[in-house]
Structures are given as C-alpha cells and as structure tokens.
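There is one chain below, alone, in structure tokens, taken in the form predicted on its own.
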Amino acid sequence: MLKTEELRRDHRLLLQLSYPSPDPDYSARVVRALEELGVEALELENPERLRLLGKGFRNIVLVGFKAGVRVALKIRRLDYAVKSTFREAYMLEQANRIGVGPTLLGHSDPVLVMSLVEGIDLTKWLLHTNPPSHAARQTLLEITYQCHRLDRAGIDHRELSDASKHVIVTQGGPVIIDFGSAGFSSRPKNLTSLINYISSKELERVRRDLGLGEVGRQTLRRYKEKYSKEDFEALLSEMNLL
C-alpha cells in the first residue's frame, strides 16, 4: 500500500497514473482528483508497480483505499478524448438507485471511485468453474432481473450482448459493471442483449445442462412493448428459468 502523499514523491509510480504514455501534468491532475475524493492510498502489485485490475479503451482501473476500505479507481486514459467521468458517474448513480451495478462512491474530473467488484467473469464462471446447476440457474435468473430493472428504468447498458466482459460473478451474486457506454433510451435492450448472449453457441453446453429453452419472437416483441412484469415472467417461463 502506498499513501497518496507518498505517491507524489515517487516519480516512477506517479507516472503510472497516466496511461498509455507517461505525462507528469496528467498524473498530477489524477492525484489531485484522488485526494479530493478522499482516496488515502493505492494498492501495489509489487514495489515498482501499482495494482492494475484492468484496462479498456476509455479507462484503466486501479485498486485504492477510501476510509480504510479497498475500492476500485477508474481513471480516464490520457489518449481518450473525454477526460471527465461525470456522464458515466451519473448513469451508474441511476443504476444504483434500482440496485444495479457497483456502488458509486464519488467522481472528480478524470477519476471515478466505486465499490470493488471481485469475482469471475460470467462466461468463465459458467464454463470453467462447473457451478452446481441450481447456482448457475439462480445467477442467470438474478441477471435477468437486473436487466429487467434497467429496462423498466429506461437505462440501456448497450454492451450486454457480450456479458462475459460486463457481468462479474462475486460471492454475493452477479454484478453488472462498466456503465461507460450507458444512456437513457425509450427502447432499452438490456434483457434482449442478455438473451442473445445466453443463446450464443459458446454457451450451448450450459443451456443443455440447465435445460434452458428458447424465447419466441412474439414473447420478446410483447415484452419490448411495455417491459411489464407479466411479459417479463412469461419470457422467463419460456426460458425455463422460473
């Protein structure tokens, strides 16, 4: 663990806040945001490297400490055009209101702080950990309920057709992550995208083992008209998840 004030004095580690290329000014900007958000320290992979959880085309994700608790730090990449995390933070906040997503803990300029989600991505969990059938069914059912809540709230995640990258299975259940592309929509497609993912060839064995059924076009069409509880439950029934 490296305290934030100590990070300022360690030039080599400080520059790791600026990705993909080291920029002292941008690194200093990130440190100021971390301090403003009450981030007390960052976790180290080893004495020469900050712990990197992941990287995408918008952000890198590091591990930090806030009020003594490990948290996720999403930091905008230097080469991403939009440095502010305001929009993503706002969409995550809306998702949190309906019990979806990591908990937003704060944001400032290029930094977003949220609860740390630790677990296994959904595809790897389904295919390689051999979960008991009741656990696999319950996990898929919980994700469909989360997608239904997003649909009802008019929040479209927009990346759930590849749920393997955006659903993490934790000890407490599945968590939908990464609301960087999310937006409001009158026709959100969260549940539709998830069904397409479950119906993929990659998960053919999982569907067979769990006895999952296909969803008819008429059932999907009715669901997308009103996103009603009744149509949602009819959809689950056809999938054989209820």
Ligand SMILES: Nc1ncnc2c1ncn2[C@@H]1O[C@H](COP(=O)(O)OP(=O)(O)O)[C@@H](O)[C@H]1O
The other form holds:
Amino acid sequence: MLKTEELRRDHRLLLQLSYPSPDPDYSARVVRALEELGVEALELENPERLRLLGKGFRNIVLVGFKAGVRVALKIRRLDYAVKSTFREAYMLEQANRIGVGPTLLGHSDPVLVMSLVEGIDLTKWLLHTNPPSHAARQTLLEITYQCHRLDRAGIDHRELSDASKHVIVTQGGPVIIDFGSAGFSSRPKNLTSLINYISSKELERVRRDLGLGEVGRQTLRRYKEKYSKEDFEALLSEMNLL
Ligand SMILES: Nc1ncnc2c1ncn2[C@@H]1O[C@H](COP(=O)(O)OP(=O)(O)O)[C@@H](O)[C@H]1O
Ligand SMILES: [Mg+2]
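Given the form predicted on its own, corresponding form predicted together with the ligand:
All chains and molecules follow, beginning with the one already shown.
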C-alpha cells in the first residue's frame, strides 16, 4: 500500500498513472484528482508496480483505498481523447439507480472511483469453473433481469455482445461493468446483445448442458417493441431459463 501523498515523491510509481506513455504532467493531473476524491492510498503489486486490475482501450483500472475500503480506480489512458469521466459517471449513476453496475463512489476529471468487483469473467466462469447447473442458470437469469431493467430504463450499455469482457461473476452474483460506451436510447439492445452472446458458438456446450432453448426472431422482435414484462417472460420461457 502506498499513501497518495507519498506517490508524488516516487517517480517510478507516479509515472504508472500515465498509460501507455509516462507523462509527468498527466500523472500530476491524476494525483490531483485522486486527492480530490479522497483516495488515501494505492495498492501495490510489488514495490515497483501499482496493482493493475485491468486494461481497456480507454482506461486502466487500479486498486485504491477510500475511507479505508478497497475500491476500483478507473483512470483515463493518455491516448484516449476524452479525458473527463463525467459522462461515464453519469451513466453509471443511472445504472446504479436500477441496481446495475459497480457502485459509483466519486469522479473527478480523468478518474472514476467505484466499488471493486472481485470475481471471474462470465465466459471463463461458465466454461472453466464447472459451476453447478443451477448456479449457472441462476447467474444467466440474473443477468437477463439486469439487461431487462437497463432496457426498460432506456440505458444502452452497447458493449454486451461480448459479455465476457463486461460481466464479472462474483460471490454475490453477476455484475455488469464498464458504462464507458453507454448512452440513452429509445431502442436499447442490452437483452438482445446478451441473447446473441448466449447463442454464440463458444457457449454451445453450456447451452446443451443447461438445456437452454433458442429464442425465436418473432419473440425478440415483439420484445423490442415495448420491452414489456410479458414479452420478457416469453423470451425467458423460450430460452428455458424460468
Ligand atoms: N469495478 C471494477 N472492479 C474490478 N475490476 C474492474 C472494474 N472495472 C473494470 N475492471 C477491470 O478493468 C478492465 C478494464 O475496465 P473497463 O471498464 O472495461 O475499461 P474500458 O472503458 O477502457 O474498456 C475490465 O475488463 C476489468 O477487468
Ligand atoms: Mg471495457
């Protein structure tokens, strides 16, 4: 663990805040945001490296401490044009209102703080941890409900067709992460994307083991007209998830 104020004095670690290239000015800007957000310390992988949880094409995600609690710190990459996390924080906040996503804990300039989601990405969990079939079905059902709530709220995540990157299975259930591409839409495609993912070749064995059924185009089309509870339940029943 390294206190945020000590980070300013350790140049090697400080420069790791600026990815992919070490820019002192950008690192300083990130530290200012961390201080403003009340991030007391960062977690280390080893004495020379900050703990990196993940990397996307827009951000790196580190582990920090805020009010004594371990949190996820999403930090804009230097090579991503949009440095502000304002819009993403706003979309995550909207998702939080319907019980979706990691909890937003704060945001400032290029940093967004949220609850740490500890678990295994969905594809790996389904294919390699041999979950009991009732647990696998329960997890898929829970994600479909979350997608349905997003659809009804008019929030389109936009990156769920490859759900493996953006759904993490935790002890407490699946969590949809990364609202960086999310936006409002009158025709959100969360559940549609998830169904495409479940129908993919990669998950053929899982579908067979769980006895999942195929969704008819007609049922999906009807669902996308009104996103009604009845049409949603018709989808679940065709998928054989109920
Ligand atoms: N709240 C979180 N808790 C734990 N890990 C996270 C969290 N948010 C993101 N990650 C990890 O960091 C990676 C990149 O984050 P992501 O939000 O997808 O960034 P990007 O917007 O750049 O795609 C994810 O694939 C995941 O492994
Ligand atoms: Mg991402």
